[in-house]
Every structure is written in C-alpha cells, then in structure tokens.
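Take a look at this single chain, the form predicted alone, given in structure tokens.
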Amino acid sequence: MFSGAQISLYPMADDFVGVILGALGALDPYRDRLRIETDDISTLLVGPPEVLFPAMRDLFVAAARSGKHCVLSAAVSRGCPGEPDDPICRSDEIGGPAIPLDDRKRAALGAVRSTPSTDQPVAAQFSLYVMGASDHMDEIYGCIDFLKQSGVFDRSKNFCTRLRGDAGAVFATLNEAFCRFGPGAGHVTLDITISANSPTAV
C-alpha cells in the first residue's frame, strides 16, 4: 500500500521563512521512516500513518510555538490505486471493515484519549473521502460518530468537520479517522487544514 501527505505550511509572518526553516529540525526523528520532497508549492511525505501524523504534528507545533498565526494545510492519502506499493508505507494501524465498526469506534477513541498533551492548542476542519466502497456512508457516519465523542470535536459545517483542542488529540484524532474508517486495504484520503494562533475571534 501507499500512505503519504502532501502539505504546505503557511506562517503568516513577515518571517514567514525564518519560522518554516525553525520548524523543520521537528522532523528529523521521523527522517528514516519518510520519503520527503519539497518543492515550490508542497512538500510530500511517503510513510506510515503511525509515522505521517507524528510528522505533520511536530512539525507544525514547532512553527506554532513562534507565536505567529500559522495554518496546515494537507491532503493526505493511503491506497491510491494510481500509487505503486512502497515498502515505507508498511503499517499495523490500518484496519478497515474486516473489524466491526464499533470495535474500531472504541479503538479510536482509546488512541486519541491516550495521547500526550502538546500544551498547543490549534482549530482544524477536515473533510473524509472512503473511495470505492458500496458502503461508504457507514464508514462515514461512523467516523462521525466517533468524531462526536473524541473530545475535540466543535461542530459540522458545510462539507467538513471542525475539531477544537490540543494539537496532541487533534492530530490523533485525524490518525484515527484516517486509519479505522474505510476499507483496510482500499483508497481513503483525508483534507486538511489546521490552524493555531489566529487573531479571529474564536
């Protein structure tokens, strides 16, 4: 299978370079487990899901802490049939409906629910695509579902779902939605947009 992200991040910062090129040493732990190439518009990140949104949260923490309003934005992709298998991609967390869906409802929340606080907080809205599966709208909903009971979930909106609350659960959660809902071994893609520090009023 093929797992990986493409992602832009946008300091809104006359330093904006300064915060990205400051940011960028989050992901060295994670190099050995990711194809990363960057160029004029995006960077992409080829590796597990267990890996990509470790990534993805550290790396945008990292700008965050400089206090400028920064936003992510991301689309993120497993299974993609137009994709060659890539052996870096190799993972244990996906598991699709083989798995009823309760059982992987309760295993989501027990990842987000487990995880460490980051002391960041950031908004997100993000938008689940399950491709090629007659039963799309139950894996759907049932994200949903678990969504309303992750503890970051701020409301539906047109088209997308908006999470509220530490960086930590908030990327977790989009781990989970990503990894449980959606055939196994079957295209599920994830849009993303994550914000922290913004001078709208909450």
Contents of the next structure:
2 protein chains.
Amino acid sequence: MFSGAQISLYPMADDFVGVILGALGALDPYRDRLRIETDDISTLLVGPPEVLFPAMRDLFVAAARSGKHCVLSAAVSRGCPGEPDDPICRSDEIGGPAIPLDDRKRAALGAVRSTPSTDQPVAAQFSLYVMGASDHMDEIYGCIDFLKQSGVFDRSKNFCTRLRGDAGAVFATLNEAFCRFGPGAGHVTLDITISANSPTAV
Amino acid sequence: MFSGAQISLYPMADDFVGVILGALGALDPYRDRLRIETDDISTLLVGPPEVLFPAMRDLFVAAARSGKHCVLSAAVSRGCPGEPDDPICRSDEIGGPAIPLDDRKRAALGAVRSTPSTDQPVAAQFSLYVMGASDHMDEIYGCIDFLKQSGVFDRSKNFCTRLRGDAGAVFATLNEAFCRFGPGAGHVTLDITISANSPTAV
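Since the structure above is the form predicted alone, I would like to see how the form predicted in complex with a further copy of the same chain looks, so please show that one next.
Below is the entire complex, every chain and molecule, led by the chain shown above.
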C-alpha cells in the first residue's frame, strides 16, 4: 500500500533557512527507508508509517531545539487509489485484516504508553479523513475515544482535535490514529499541525 | 450546512507577530459575516465559502506585501456530520442539487476567469477530500480536469495538486474546487498551503 507525507517546516525566524538546514541531519537515520523529494512548498516522504512518524518527530524536535517558534505541517496519506504501490512502503502497521474497534483502541493506547520521552513539549492539532467508507464517522468517533485516553488529548476544536504533551507521545498518538482507524486497506489521510515555542502558547 | 476553516499564517521572520498583526486588518470587511476564534495554533473562521475564500485571500495578500516569506495553511470543511449547523454559514454556493459533472466544471472555469487580479504571485498546493461517498475518486478526477484548465495548474504531486499564479485566481480556483465537487450536501474538506516570497521558488 502506498503511504507517505507532504511535509513543510516553518521556523518563524529571519534565519529560517539556517534552522531548516540545521535540522535536516535528523532525517539521516531514516534516509535509506524513505524516498525524499523537495520543492519550494513541501518535502515528499514516501515510506511506511513506522518510519514516517519517527522521521517527522526527529526533524521537528531538531528544529524546535533552535528555540525559535517552529511549526511542522504535514498531509499524511495511505491507500490513495490514485497512487501506484511502491515496495519502500511495505509496512507491518497497515494493510492487515480489520480487527474489532475496541481491540484497536487498546493496541493504540499500549503503543503510545510505551513511547520514550523527547523532552520537547509541543502543541498539535490534526484531522483524520477516512474516504470511500460509508461508516467513516464510526471510525472517527472510535479514534476520538482513543485520543481522549491517550494522555496527550487537549480538546476538540471545530474540524480537528488538539493534542498537547511531549513530542514523543504526540507523534506516537498521530501514528496510531493513522494506522489503526479507517479500513486496513482503505484511503486514510491526516492533516497535521505541530507547534513549539509559540509566544502565545496557553 | 456548517462550513469553515482552521487557518494559520506563518511569516518566516523574527517579527512574525508584527507581520500577522499588520495583516489582520484585511479581515475587517468580512468580520460581520464570520465567526472568528483564535488560539496559539490556528484561527477558526466559520462562515460560507463565498466569504471564507476572499477573507483568506485578502489576509494572505496583506501578509505577503510585507515582502517576507509567508505561508498560509488551512483546513477548510463543509458538511461535517459532527458539526452543528449555524445560520452564519448559509450559502448560495453549496448545498444545492447536484448537476452533471461537466456542467460544474464549466461553471467553475467561468468563475475563475472572471476573478480580478491582486498582483500578488503565489504558489499553492492542496488536497481535496470527499468523505462517505463510494464514487469519491470520480469527483476528484473531475476536479483535476477543471484544475488543468484553470490557468493556474502547475503540476500534480503525490497526495496533492500544485497551483501557481495570481492570488486572486488561485483562491478562486480553490473556492470552486471546494464548492463544485463532491456531493452538494456531503462532507468535503480541503487541505491548503499557499506560499509567497519563497527564496527557493522555481
């Protein structure tokens, strides 16, 4: 199943190019498991979720260490019918048979709780989109139940859910939301915004 | 039908607060037709598409006039089953009876061609998500046909479509993609990124 993300990193600083270039080394441990293409709007990462989310986390944490207000925006997708399959996307996390929603919630919670801390606090919000399934709201409500128990749930907003906590747990929660909800072989996307060092953070 | 957007403006500048505050006046002509709520991650705009898209355009153009590299990111949504209806969202653009896809493409092209220029060049990319409809890819391919004739089509990327041109035509194209494709009363979202003054623009 094809999976990947279009990601953009926005350091709110005159030296935004320096902050971005200084953070890119964080992607090095993942480069052999990702296809990476950059243009002036975003960087495409093609690969399985178990590589994508840690790669995005490490890139963002590296940029946030600059102390500047930084935002990572990402459109993450799996199973888009318009995309060809790619062997680099082979994953143990997605594409399996559907198991009951309650079991998936439990597995997701276990995965988040076992995630190490990065010591980088972040605020995040995201929307989960499940396409081509008439029961898409059931899956979304199931995911919201999981989020409320995740330890990083902040609050529901119109069109999205806010998370707050350590970058490790937040990215793990996003990974679980992406992999465990919606049909295993279906077209699922996440629209993610992660923020650090905001001067107006509440 | 409930409609609105979560929007964030990212000026890549030490004085990002000043650039944002300096641009906010551009929303004044729209304030009586929008509900607006801001937190440290995004600003919620609730209102009909015919107000949302011009408001986002004028806000972004005002920020881009600073000369700084600026990005606007927005999650735009209509018809989400989880959102209550709101009288401020009453719209002549959405919720009507479905007419044939070819007629919708023609109407969308007419609307884009009649849009005045802002003299602000931008690059953009976006994804259109149509939920809960088994024919969602037909609507997306129909939208892509329209985009290719819109005059601002740049190229297809994985997971999204790139646009390039004047901010007027680009935001009009996004408005048409949002209103004319997907079921009239259905749940449709756009994930939008608009960029100006990038030092690496191609």
